[in-house]
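The data below hold one chain only, encoded as structure tokens and taken in the form predicted on its own.
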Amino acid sequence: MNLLEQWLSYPAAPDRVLSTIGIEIHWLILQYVLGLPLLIAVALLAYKKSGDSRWERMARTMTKALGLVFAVGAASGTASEFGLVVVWPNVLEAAGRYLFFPLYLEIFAFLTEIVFIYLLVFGWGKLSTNAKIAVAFLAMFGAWFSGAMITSVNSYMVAPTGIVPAYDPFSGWKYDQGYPKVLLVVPREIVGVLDVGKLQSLGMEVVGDTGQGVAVKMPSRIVARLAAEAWGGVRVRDSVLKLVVKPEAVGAVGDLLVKDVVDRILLLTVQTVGYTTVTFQSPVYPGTLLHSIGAGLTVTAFTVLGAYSLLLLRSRDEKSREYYLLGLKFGAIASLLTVFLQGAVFGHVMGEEIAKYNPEKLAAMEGTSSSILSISRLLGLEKLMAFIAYGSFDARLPGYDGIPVDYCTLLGAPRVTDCRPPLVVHYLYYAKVGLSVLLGLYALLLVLLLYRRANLPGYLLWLGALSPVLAQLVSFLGWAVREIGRKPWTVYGVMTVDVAHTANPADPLAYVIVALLFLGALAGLVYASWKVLYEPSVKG
């Protein structure tokens, strides 16, 4: 199988490539906004306890770095958000109409970040140590608060609240029963014109009466079809709905737009679930939040480790070397703790959630297809991975080849030729896991050598200087697996990428120019960090 060809075969390929560049560059930067405030607070606490001025110097350097990355991160984030609005207008319209609350709160989280990060940066000389510690924790609160809001919406896109997956780890796929299904609340006036018997024959399950409507589990292929018709301007008489509307009601509702019908259903569903909490009830939200913050902490910790490794390699001044060695030890311990938590705890929680609520993605991640060379099969890990994912050796990993190519479409709509996630995520996922293990082993070795006060060979320091790049690569691969593995869905079980994207895409040359602007901003940040942080540090 040609993996690149499969990935490009999904709709809106140029839009997806541009979004990947913009969002990944923003993600690369904002991880430091998630991680630096906590490390600054810890360094300040160490300074308060020991009185060792090297800790304060370290905290001051990290604060300068925080000011730099936040400025560029705010700019890249604004550009990314504008990009999402114009490239994916339909999904943003739906998010604004039905799921606005976390995005609205994110504005206040952003304001909190601005106030306390810049108070820390520009008020450094005016604040006491206790005040700096308090401000650092408040800056961390603002950054994590922002992350909590954004990841709730992204979690909803990965597994909407009320999704019922199509896989049971003991009995297999359930596509023949109409799964995956989405829990919706249909208003009474709409239920009154529908032939419930026909809908049940298509796989719809009636859950119960909610007062204002009827809760149903609706097959996602019907939901996706209705979403495509809603944003395609289709009327009921030309819709798949006509097949399930009572014959005597077709005359009364035939001229209605499908979007009006879908709007009533989604509004009542969100109101019933709770408009302020619906995204936070996504079943993959806890793992997503932990894993995202964990990524920020891990990347930041390895960057501190890498920076002080490089300074040790370049410096010949003994007094400065003592300071750099303290910074290296701090970075090494933080790296070991965060990489362990990220892999063994946070990653495991998220992996279990994906296994249960997005089994098609797990099938692609594990490469359970006979058409590719599967690393997990080659290493004999399939039983072990099934146990890790489902907690039982009797469980089975979902087989990729058992996923119907058309499980997300109904009568040819939405226009997706392959509903299975791209198998390239298998190699991205195992590259990520392999590099994570190597980074963890390196951090463990470094901590052991530092505590035994052994001389560090030069190649270990060079590896340390390289480790931030590897940590960023691991994080990039993790986010790529999450976003690419969701295809062809934009909102799993609800909206596919061909429905979500703009109907008027730009010329590829325009996309290249925009991508270069994002890359230019990243190059500017690297240059500024070199001039503002690295060169003054080398000079002492």
The other form holds:
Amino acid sequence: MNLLEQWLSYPAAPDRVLSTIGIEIHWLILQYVLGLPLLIAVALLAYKKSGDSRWERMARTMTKALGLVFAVGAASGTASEFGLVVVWPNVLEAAGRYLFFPLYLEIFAFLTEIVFIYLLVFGWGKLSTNAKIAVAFLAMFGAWFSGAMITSVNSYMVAPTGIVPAYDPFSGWKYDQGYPKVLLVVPREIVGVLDVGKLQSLGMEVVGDTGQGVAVKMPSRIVARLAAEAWGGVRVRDSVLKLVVKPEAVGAVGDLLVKDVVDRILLLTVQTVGYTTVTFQSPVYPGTLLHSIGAGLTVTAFTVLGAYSLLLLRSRDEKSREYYLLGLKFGAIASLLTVFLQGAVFGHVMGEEIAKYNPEKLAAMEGTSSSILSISRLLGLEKLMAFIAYGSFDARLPGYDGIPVDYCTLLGAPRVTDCRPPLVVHYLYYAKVGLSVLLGLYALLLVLLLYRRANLPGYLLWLGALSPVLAQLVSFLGWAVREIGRKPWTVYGVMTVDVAHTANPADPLAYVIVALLFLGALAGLVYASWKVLYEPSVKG
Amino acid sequence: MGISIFFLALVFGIHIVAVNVGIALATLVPILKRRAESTGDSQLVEASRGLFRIYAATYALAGVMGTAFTVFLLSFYPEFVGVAGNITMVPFGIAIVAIVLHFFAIVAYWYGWDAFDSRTHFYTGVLLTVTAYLIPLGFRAVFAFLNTPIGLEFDGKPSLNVLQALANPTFLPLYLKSVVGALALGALFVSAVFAFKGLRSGELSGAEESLYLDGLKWGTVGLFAMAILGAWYAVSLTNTPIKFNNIFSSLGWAIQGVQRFSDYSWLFLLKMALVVLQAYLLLELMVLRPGEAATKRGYTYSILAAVLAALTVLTGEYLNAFSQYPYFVANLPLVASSVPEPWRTILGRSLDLRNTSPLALDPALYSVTILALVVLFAAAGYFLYVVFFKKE
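Can you now output the form predicted together with its partner chain? The one shown was the form predicted on its own.
Below is the whole assembly, all chains and molecules, this chain first.
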């Protein structure tokens, strides 16, 4: 199987590539906004306790870095936000209609971040140590609050609240029963015009009466079709709905836009679930939040480790060596702690959630297809992975080849030719896991050597200098697996990429220019960091 | 008018004033720095660095308020954002590209002040200046579209003919009026900064006093230019008859045969009153009593003039925005009949400001918003106090 061809075969390939570049660059930067405030606060606490000015110097340097990355991160965030508006307007509109609350709160999170991060940066010389510690924690609160809001929306895209997956680890795939299904509350007046018998024959299950409507589990292939029709300007008389509307009601509702019908259903569903909590109830939210903040902390810790490794290697300022060693030790311990937590605890929580609620993605991640060389099969890990994912040796990993290519479409709509997630994520996932393990082992070795006060060989410091790049790569791969593995869905079980993206895509050349611009801004940030943070330190 | 409109107006107002100051400072600071380096004027270097420090802080405020505006818009009017997103890739794209470059230029210029060589730093400043004008270019193209949707085409789906859109008769006057207004406000803002310093410390360095007087001079020129450009924009609004009538019909100027949906002549008169007051203060400082410009009284007048200029920009923006209420596109009632179905129904609904998203109508949401804004504005106020007023 040609893995790249499969990935590009889903709709809106240039849009997806551009979004990957833009959002990944934003993520690459903002991880430091998640991680640096905590490390600054810890360094300041250490300074307060010990009176050792090296801790204050370290906190000051990290604050300078925070100011730098936050400004560029805000720019890339603004660009990503507008990018979403113009490249994926329909999913953004849907989010604004039904899931707006966390995005709304994000405004205040962003305000909190900007006030306290810049207070720390610009007010450094005017604040007492205690005030700086407080401000650093408030900056951390703002950044984590922001992360908590955004990841709740992303979690909803990965597994919407009320999703019922199509897999049971003991009995296998359930596509023949109409799964995956989405729990919806259909307003009573809409139920009144529908032929429930026909809908049940298509796989719809009635769950119960909620007062204003009827809760149903609706096959996602119907939901996806309705989403496509809603954003395609289709009226009920031309819609698949016509098949399930009572014949006597077609005249009355035929002129309605499908969007209005979908809107009523989704509004009542969200009102029933709770508009302030709907995204936070996504079943993958806890793991997503932990794993995202954990990634920020891990990348930041390895970057501190890398920076002081490099300074130890390159600095001509002998007086500062003790300081650099302290920085290296701080970075190494933080790296070891975070990489362990991130892999063994946070990653595991998220892995279990994905296994349960995104079985198709897990099948792709584990490469359970006979058409590719599966690393887990090669290493004989399939049973172990099934046990880790489902907590039982009797459980089985979902088989990729058992996923129907058309499980997300109904009568050819939405326009997706292959509903299975791209198998390329198998290699991305195993590359990520492999690199994470290597990083963890490296951090462990470094901490042991530093505690034994052994002389650090040069190559170990060079590896340290390289480790931030590897940590970023791991983080990049993590998001790549998450986002690429969700395809062809934009919102799993609800909206596919072709429905989400703009009706008027730009010329590919324009996308190339914008992508180059993003990459240029990133290169500029690296250059600025080099000039502003690294060079002055090397000179001493 | 729902409270959502006022939330939008609040954050938009702060955003637009901060952005206007930013356009001017992004132009002025690189020029001053260059001049200071070529003349070896260390006082001017310090003065321009101080101004840039203010710019970095105000831009942060502008950025966050811009984001707040977008998210409020998305929450209250999601269908409008969906429609706009589908057709405005090019004008928004110009703004996005410029925003990324501009943010980057700010950071590079700030951190590179002593770290970059003079030439690299200057070119970073050029990037800063150019992008400061490109951002409003994209956004004003969208605003002109919101006056009258020239370039909107339907071929099974709505799309935008970009060349036609740029030929929108309200675009050029709106853009030029915006950037000249920003420069006028910015010049007076610079004067006010040094006037404030003069009031506090009692004396200004030679470079600062020179900047103070130059700011007043260029602010006066800008105000004069605005009188011409403002009139041009007002005339161009005859292409947007509903908006024109909403502003001017009570004053005796109306386009016949076109309905008036609201009356914002009072806002126009308020704006004119602010302009007249500004003109009076500047006349006092520049013509009637030029010798008193650098006195306590002169400093006070300068600060007042800058405040009035900021309020003029604010009322101008509010006038432009509110006068198309209740429609996102001012001319919608006049062009609706030419829009094919189902887009007529969809646009008719999504471009109506009274159609707030039902989930966002919860009074509890508004209460939380007001409380959170109060707390955060207090925090932002403390931030400004520490950065600008608290001593090391």
